[in-house]
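Only one chain is included here, represented as C-alpha cells and corresponding to the form predicted on its own.
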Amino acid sequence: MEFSTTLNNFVGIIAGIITTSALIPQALKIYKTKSAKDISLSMFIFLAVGIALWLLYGILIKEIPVILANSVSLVIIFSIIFMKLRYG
C-alpha cells in the first residue's frame, strides 16, 4: 500500500512539473516581447478558473501534487494576464 502511494504522488508531481512548466515559455516570450497581442485572453481565463476549481478540488481531497502544481500554474497564468493586460 505505501508503495503505491508514494508511486501515485511520484507521476502527480512529475504530471504537475511538465504540465506547469508549459506555461513558463508563453510567459517568458511576452516577458522579453513586451507583447502579448497574439495571446488570447479569454482563453488564459477560462484557463484560470478551470485551474482554480482543480486547486480547490487537490485542497477537498487532500492531494499535495495537485495543490502544488494547480498553485504554481495559477500564479505563471495571472503573470501572463497580467502582462495580456499590460503589454496587450
Second form
There are 2 protein chains.
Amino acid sequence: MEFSTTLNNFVGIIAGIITTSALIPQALKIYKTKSAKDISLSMFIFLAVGIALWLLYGILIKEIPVILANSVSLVIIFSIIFMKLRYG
Amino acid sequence: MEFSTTLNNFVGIIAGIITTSALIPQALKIYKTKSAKDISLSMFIFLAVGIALWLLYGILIKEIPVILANSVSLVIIFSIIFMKLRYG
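In place of the form predicted on its own, the structure of the form predicted together with a further copy of the same chain is requested.
What follows is the entire complex, opening with the chain shown before.
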C-alpha cells in the first residue's frame, strides 16, 4: 500500500467516523424527547436512498472507508425514520 | 475513460445528487416553520466537519462526484446551522 493510499484511507476513515457519528446525537435527541416534529421525513428517506447508492459506489471503487461509513450510517438513518414514523 | 470508471462516476453522481438533495427539504422545512427545536445542532456541526473531510478525501482520490456532492452539501448544512442558531 502506497503512502498516498494510506493517507487517503486515513482521511476517508476520519471523515466516515465523523459523518456517521453526526447521526447519533440526532437519533438520541428524538429518542429522549419522543418528538420529531421538526425533522423532515423526506430528508431521511432521500438520505437512506442516497447513502445506499454511496455504499454501492464504495463497493464499485473498492474504497473501504466509503463502504464502512455508509453501512453504519444506513442503520442509524433507518432508526431515525422508524422513530419519526412512530413519534411524528 | 474505461467503462467501469464511467459506471462508478455515474453511480457516485446519482448518490451525490440524492444525498445533497436530501438536505434541501430539511432546510426548507425549518425556513417555512421557523422552528428547529427537534433538530440536533450537534448533528449538523459534526456533519459540517465530516463533510469537509469527505471533500478533502474526494480531492485526494480525485473523484469528481465526491468533490461536487460534498461542496454543495456543505453550503446547505451551513444554512441549516444558521437557521438552527436563529430559530432555536
